[in-house]
Each structure stands twice: as structure tokens, then as C-alpha cells.
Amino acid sequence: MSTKISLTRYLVEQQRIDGHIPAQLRLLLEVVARACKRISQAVNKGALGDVMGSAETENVQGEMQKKLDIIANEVLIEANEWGGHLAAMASEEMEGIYVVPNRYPQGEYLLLFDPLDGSSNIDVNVSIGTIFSVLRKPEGTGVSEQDFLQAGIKQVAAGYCVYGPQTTLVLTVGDGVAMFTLDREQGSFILTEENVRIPDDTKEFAINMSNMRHWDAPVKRYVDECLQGTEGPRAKDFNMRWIASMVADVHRILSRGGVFLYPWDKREPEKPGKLRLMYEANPMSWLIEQAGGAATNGKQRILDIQPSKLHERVSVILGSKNEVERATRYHNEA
């Protein structure tokens, strides 16, 4: 790319030239990006910054929190509460919503985030990330948890920041997917890829194979066919990839194609899945669709699901369109 385009310039052009986003949303996304830079710095310091290991506390999901989980959550709240762009925030790490304090002006947007996805990888120096989703607050005074319960199709912006060998911010405002790489010398995100597209077909799948004995029949059928390779019904060899960080797995799919499955299983049959609809599945599904892929819960499009609670869980199949459609068809046939 001959001319370096910063995230700020990209968003200004989305606002002024293309008319895809209003000024307040542009400013909000810049604040989120700055918060991600601060989280990236904390991640990069690792043991030198005393941020490794467990915080010895549990989040609302009943999961043990890492120190970086708490740090990332606090960074996102502190960065976004005073700008006047938000009415409230919701986080995977908090039980209820966080309403912008009265001492600050309230805006017209709602921000949801998974502050540090893949935190089991923190201590082993494997890629982790931040996922975020922006909704418009419904009209009316005040703000409540009910205001957040909007189907994913109503998102006005979504993205993630992956903290790996490079720090990369991936964003959609409903006009395709763009990737930005953090230039540490300049301290700014620089556009490195526009109009990201996922190939319709792939030879890679991502799933936690250790859970095979707990899967439902359609998932077993799909994976078994992939494993049979050229001699099986798919007539091609597949590779399996699994990083145990949704951000990293989705980033790989956006970069070169693939399919990611985190299905319902028999260990907790009362739960429709493990991933969180509002904080993980919705923003990732919109990114995938904007890049030409597909995302379902095995039966229906994820973005069409009407959430009933803030921490709702969901089964997820997303990535290259033809593979997602095949896996979904197997579920519907069953």
C-alpha cells in the first residue's frame, strides 16, 4: 500500500465521503482502538508487568479470571465512560450492565465486549484478543439491560483486536471488513488490508477434538467426513487447526479461509452452546458475513437470533460459506 492510511483517516472517510457512519460512532471506534493499544501494551509486557497468572477470582460465567482479564475490562470501561458517545456498556466479565455515570454525558450507543478472549493462552504466549460490538440505544429515557437485547443484525459496528506477533485491529461498519496493523513507532493503527474476502471452499477446520465423544451426530458426521480425506465423501484432505482462542481462529479464517465449530455438546445439555451470543458470536458472525462467509448455530443464522438474556450462550459454526452450509444442512437433516 503506497500511501499509509491511518484508522482515523479511514473512519473519517467512512463518515464524510461514504456516509456509512455518523461522527459519534467514528469517535467511539477511535476510543475503542486506543483502549486496545493500552491492552496490547499490557499483554506485551507479560511477566515484566506483573500481569501473568490467575487473579484468584471468578467472573459471572463461573470462570477463573486471569489478571489480564480484569485489567483489560477496566481499561475498556475507563477509556469509554467519559467521552459522551455511550449510554452504557456490557462485558463478558460483568454480571450486569455498566451505565455511564451521571457526571459524564450520555451518548446514543451501547458497547459490548469480551475484554480478553482466549485468556487460557496468556501464560503460554499464544495469541489472544479483544472482541467488541456496538449497538444503537433504543429511543427513550434511561437505559436498561433490555436495551442490549437486540439481534446481531442490528449491530452498527463490530470488530476485534488480536494481540499476536503483530497487533491487528479488524473492523466492520457494514461496508466490508478492513484490517489495521499497529505501527508501534507511530503509535497508530495503519490500514493493511481492505475488502477482506473469505474463499467459499476450504481444506481447514477448527474444532476441539478432545470433545468428540460429547458431540451430537451431525457434528460427528461432518468431522468424520473431513478426516477421511481423499478416500472419503469429501474427496480431499483437510487440516485441523485449534488455538483455543476464538479471536486467533477467526483471524486465521479471515486471512485464508476455513471453518470454525464450537458446537453444543452433551456435557451441559441444557445450554445451547458455550460461546456468548452478545460478546463473541454476534460480532464475529457479522465480520465473517461481511467478508463473504456464513455463520449459523447449526439451524439458523446467528445474526437473526433474538437474545433473551445478556449472557446467553450459543452454538457456533462460521467461516467459508460452503462448509458452513454443509454442516448446517447435516444438523437440519438430523
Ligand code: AHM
Given for the second form:
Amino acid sequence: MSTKISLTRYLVEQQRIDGHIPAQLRLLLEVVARACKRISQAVNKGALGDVMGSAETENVQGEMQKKLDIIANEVLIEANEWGGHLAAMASEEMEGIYVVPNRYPQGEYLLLFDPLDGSSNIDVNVSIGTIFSVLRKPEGTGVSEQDFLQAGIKQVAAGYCVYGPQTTLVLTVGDGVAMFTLDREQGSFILTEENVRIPDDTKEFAINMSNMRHWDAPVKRYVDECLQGTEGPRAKDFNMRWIASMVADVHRILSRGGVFLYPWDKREPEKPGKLRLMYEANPMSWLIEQAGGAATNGKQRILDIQPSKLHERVSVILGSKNEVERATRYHNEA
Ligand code: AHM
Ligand code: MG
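I would like to compare: after the form predicted alone, may I see the structure of the form predicted together with the ligand?
Once more the chain from above appears, this time first in line as the rest of the complex follows.
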């Protein structure tokens, strides 16, 4: 790429030339990117900063919080509360919504995030990330949790930032998927890939195999057939990857294809899955679809699910289209 296009320029052009995004949304995305830069710095400090280890507190999901979960959550809130572009925020780390304080102007957008995804990887120096989703606040005065309960199809922007060997911000505003790599010397995100496309077919799957005995029959069938390789019905050998950071697994899939499954299982039968719909599955599903892939809960398109609560969980199958369709078909046939 001869001329370097910064995230700022990309967004200005999305606003001015293509008319895809209003000014307030552009500001919002710039602020989220700035917050991700700060989180990236904290992640990079590792043991040199006071960022590793447990915070000894539990979040609303009953999970132990890491120090970085809390730091990342605070960075995102502080960065976003005063700009006038938001009405409220919601996060994996907060039970209720965070309404923009009265002393600041209220904007027309709602921001949801998983501030630090892949928490179990923080202390072992493996890729982690921030996932975000933007919705428009429904008309009317005030803002409530109900305003957030919109299907994924209503998102106006979604993305993630992966803190790995490189820090990469991946974004969609409904016009394909673009990737920006953080140039640390310049301090800015530079466009490094546009029109990201996922191949329809793949030989790579990602699932936590240790849960195999808890899976439902259609998931077992799908994975069994992959494992049989050239001798089985799929007539090809598959490879497996599982990073345990959804951001990193999804980033690999956007980069070279693959399929990711975190299905419902019998460990906690009353929960529909492990991953959260509104700030994990929805933004990732939209990115995957924008890149030509597919995302379902085994039965239905994730983006069509009407959420009934903020921290709702969901089964997730996403990635290369033909594999997602096959795994979904196995569920529907069962
Ligand atoms: P987190 O948001 O608390 O980090 O949990 C979500 C993560 C995903 O990134 C990842 O796909 C999954 O949990 C890994 O779960 P497991 O440890 O059960 O394999
Ligand atoms: Mg997460």
C-alpha cells in the first residue's frame, strides 16, 4: 500500500465520500480506537505494570475478574463518557447499563463491549482483545436497559481490537471489513487490509475438545466427521486450533478461514451457551457475515436473535460459510 491511510482518514472518507457514517458515529469509533490504544499499552507492560493477576472480585457472570478486565473497562468508560456521542454503555464487567452522567451531553448511540476478551490468557502472554458493538438509541427521552435489547442486525458498527504480536483493530460499519494495524511509532492505526473475505470452505476447526463428552449429538457428529479425515465422509484431513480468546480465533478465521464453535453443552444445561450474545456473538457475527462467512446458534442466524436480557448467552457457530451451514444442518436434522 503506497499511501498510508490512517483510521481517522478511513472514517472521514466513510463519512464524507461514502456517506456510510454520521459524524457522531465517526467520533465514537475514534474514541473506541483511542481507548484500545491505551488498553494495548497496559497489556504490553505486563509484569512491568500493575496489570497482571486477579482483582479478587467477581463480575455479574460469576467469573473472577482479572486486574486487566477492570482496567480495560475503566479505560473504555472514561474515554467514552464525555464526548457527547453516547447515551449509555454496557459491558461484560458491569451488571447494569452505565448511563452517561448528566454533566455531559447525551448522544444518540449505545456502546456495548467485552473490555478484555480471553481473560484466561492475560497472565500467560497469549493474544487477548476488546470486542465492541454500537447500536442506535431508540427514539424517546432517557435511556434504559430495554433500549439495548436490539437484535444484532440493528448494529451500526462493530469490531474488535486484538492485542497479539501486533495490535490490530478490525471494523465494520456495514460496508465490508477493514483491518488497521497499530503503528506504535506514529501512535495511529493504519489501514492494512480492506474488503476482508473468508473462503467458503476450510480444513480448520476451533472448539474446546475437552468439553466433548458434554456436547449435543449434532456437534459430536460434526467434529467426529472432521476427525475422520481422508478416510471419513468429509474425505479431507482437518487441522484444529483453539486459542481460548474468541478475538484471536475470529481473527485467524477472518485472515485465512476456518470455523469456530462454542456450542451449548450439558455442563450447565440451563444456560444457552458460554458466550454472550450482545457484546461477543453479535459483533463477531456481523464481522464474519460482512466478510462473506456465516454465524448461527445451530438453529438460527445469530444476528436475528431478539435478546431478552443484557448478559444473555448463546451457542455460537461461525466462520467459513459451507462449514457453518453443514453444522447448522446437522442441528436442524437432529
Ligand atoms: P471472557 O470474555 O471471560 O474472556 O470469556 C470468553 C472466552 C472466549 O474468548 C473464548 O472463546 C472462551 O471464553 C474460551 O472458553 P474456554 O476456556 O471454556 O475454552
Ligand atoms: Mg469475552
